[in-house]
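Heads up, the chain below is alone and in the form predicted alone; it's given as structure tokens.
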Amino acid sequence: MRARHLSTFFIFFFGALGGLLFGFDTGIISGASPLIESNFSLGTEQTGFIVSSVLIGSSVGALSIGSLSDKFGRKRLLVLASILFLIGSGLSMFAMGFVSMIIARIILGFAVGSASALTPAYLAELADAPHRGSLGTMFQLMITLGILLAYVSNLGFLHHNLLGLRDWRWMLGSALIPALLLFIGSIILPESPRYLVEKGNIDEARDVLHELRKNNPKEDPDKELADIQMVANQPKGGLKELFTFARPAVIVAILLMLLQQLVGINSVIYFLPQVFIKGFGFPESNAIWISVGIGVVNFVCTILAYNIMDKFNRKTILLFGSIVMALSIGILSILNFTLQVQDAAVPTMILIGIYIFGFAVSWGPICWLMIGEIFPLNVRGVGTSIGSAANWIGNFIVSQFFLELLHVFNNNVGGPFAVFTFFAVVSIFFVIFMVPETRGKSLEEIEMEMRHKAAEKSAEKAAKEAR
């Protein structure tokens, strides 16, 4: 089906849908894992390779999605991503142990990793320059939205074991429906115009772009499918341009990423019960609403960060974020570890909220916008997949580490977040000195720049060397 037969809401809607995924199944996990551990009488370790499994499958599935969809295109890889989405959802309902919840997990975790690799990719190359910001947004403020219901559906099927099933069975079972949706939209998406361009489907590749630009009368899609064959067009230098000119992406991408984890917003996400439990006494009910309320804020604050997305230069975004982050953080740590238990706990429950709107509004939609613009058309799928597995060994690192750090620091939360100060600030020099500026740009725009720049330096090498 062509594009024209679809509203261009739907298209970034189902394109963005992978997010959504990617946010339930990371955080359907964190009110699921007592019910499992309980059930199958598993210990805190194997619990923690269960809800850590999927991290695994994630970084396997996010580096080898992106010369996949290089060579095959977006929209065949979401088709298979959205299947991954359903086998791994149906096992985990019906897993009967450790063993086939952790294959399960893995499945998902391949699912979780192709999505995150393949959407801002994806996404980046349907949307026009003026609203590439807002649109790749819509990506983070799916996987908020996932995580929210995934604590929604927590709340929901807890204590109730319905038609024989346990509950922690249909919190997990309840991916299946939005993989459903996933997997019916990505067979009905269009192909990236930028894609088919690639792979000399000129005319498709016309027709997706006069169907996604047709509500905004300043853009000529035909002036833009002349500048995505000029690209086209450039020599090709394969997966060697990842380490030529394509380099200063590349560490660009993988930094980015890695802070967005490093700063450690899921140690929020996974373990903020645990947080209000062990490091200040308070009952798991009380605790898991807590998570339900910062879900909440970093919904509602992605939300806002989508309507501005294109009114201020990335750059700015990101440098107000890290302080933010730096300081609400900062700040943290410096009371747990001067005031009583009981004291603190107000201040750090909205000091937690602070950081949650410095990074929802910034690095958590603007490191996977920028992962899909930064990275030249014909390696872009792999540019997307380096930057995108780097996440998730960031990811990894935090989530294996917290509970270890509030061990050490005695559950005194002070001490992880004072580490996680740290990388904030070491964020705020590394925006200033080695992020590119890419909003109102297009994408063959950043990428001719990318190809001028290392052409002057190329010259300039060459002459040091004449001499």
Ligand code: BGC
Contents of the next structure:
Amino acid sequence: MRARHLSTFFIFFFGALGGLLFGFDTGIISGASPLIESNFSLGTEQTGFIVSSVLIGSSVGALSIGSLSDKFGRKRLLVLASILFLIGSGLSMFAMGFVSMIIARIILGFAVGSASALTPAYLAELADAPHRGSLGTMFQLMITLGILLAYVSNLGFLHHNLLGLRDWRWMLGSALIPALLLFIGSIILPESPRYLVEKGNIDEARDVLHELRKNNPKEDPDKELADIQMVANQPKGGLKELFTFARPAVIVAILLMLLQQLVGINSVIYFLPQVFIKGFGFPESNAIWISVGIGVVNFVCTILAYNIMDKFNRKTILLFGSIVMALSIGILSILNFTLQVQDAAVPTMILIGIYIFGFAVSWGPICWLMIGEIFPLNVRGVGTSIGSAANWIGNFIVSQFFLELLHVFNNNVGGPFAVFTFFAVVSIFFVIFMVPETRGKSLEEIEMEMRHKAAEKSAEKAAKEAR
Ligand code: BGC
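Okay, that's the form predicted alone, but what's the structure of the form predicted together with this ligand?
Now the complete complex, all chains and molecules, led by this one.
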């Protein structure tokens, strides 16, 4: 399918739509799980498994999709992911009990994981260098919109058993709408021009590039095509590249993604209402409003990120985010160990707002953006898969241990947040010493820089050995 007659907005909107389902399917369960628990008379452990089964599916989905996308293309696999989204959403809406719900959630997880590995590479490969920051941030913008919509859907359907179907079935089933949009969108979307060059379909790649850059007279699609061809003609090491010149990219991707989770964002996204109910004695009925508040702050701050992403270096923004997060949750932790519970509630809320701001403008979007940027063309699919899987594994660890950690500290949030502060401080040093700068460079420039660096290093090593 050619890119003809599609507006750039359409392409990036639908290209990033997998993010909306990612956000929706991970966000919806906080409101739906207590309802499913009582409807199916489940134990807390079973409910916990319904929540975490998506994360297990995502880790597996993310890891398995990458090499397929290097083989069959980004677009075809997006179509496949959208079909899985449709099946998973339908099955979870009509699940008859614990087992069928788990199967549905694992399928959904598979789809979420696939979309999270495919989309960053796809968006990065379609975008031009000067706008790649904001266009790549579309993915995170969609994630945060999906989370917000999930909270709103929880709020809207709660206690409304329409057409004889329980409220939670509608909550889960509403994911069918974006899944259908993604399905239609992914059929119409163009294939990534870089993937096309890699497979030798030069004419189609030229068409797509001309169409994508048609509103931007400053861009020269033919020069871009020549650059992509030059990189595609480099000697190919296959998967071995991940252990040779692309090894620094693998290490950075894994650490970026693990740290993104270990700073604890999902303790807020998934569990904050419970923290306020358990820790500060808030009434249960306030829980959903706390969620909606978080969702709004998260989404609005990501719009800000979209606007600044190509104006400042990625490293500067990451560093800013790390410092804001370390300070806000560090102070939060100290206050919760020193103040009386009732005095700590309001400052905790404000500090959590600042912490979400710090995350949403920086680590939220940039980690997904960068895993699409730092891998060489030949192994970009597998590379983003590895990064994405690291993210889901980190997410699983935090989600499994957060409530237990809270319990160990007698429901004092200061405890888990002290642990998250430690990782936020680690992230400062990681950014300073290990993260490369990618803003303003084409994907081809980033790859050639990495190849040169590796060649220099091995020449140095050889010279040392010869001495
Ligand atoms: C993270 C998710 C998180 C979301 C919050 C994403 O970048 O990967 O785990 O729930 O941001 O906005």
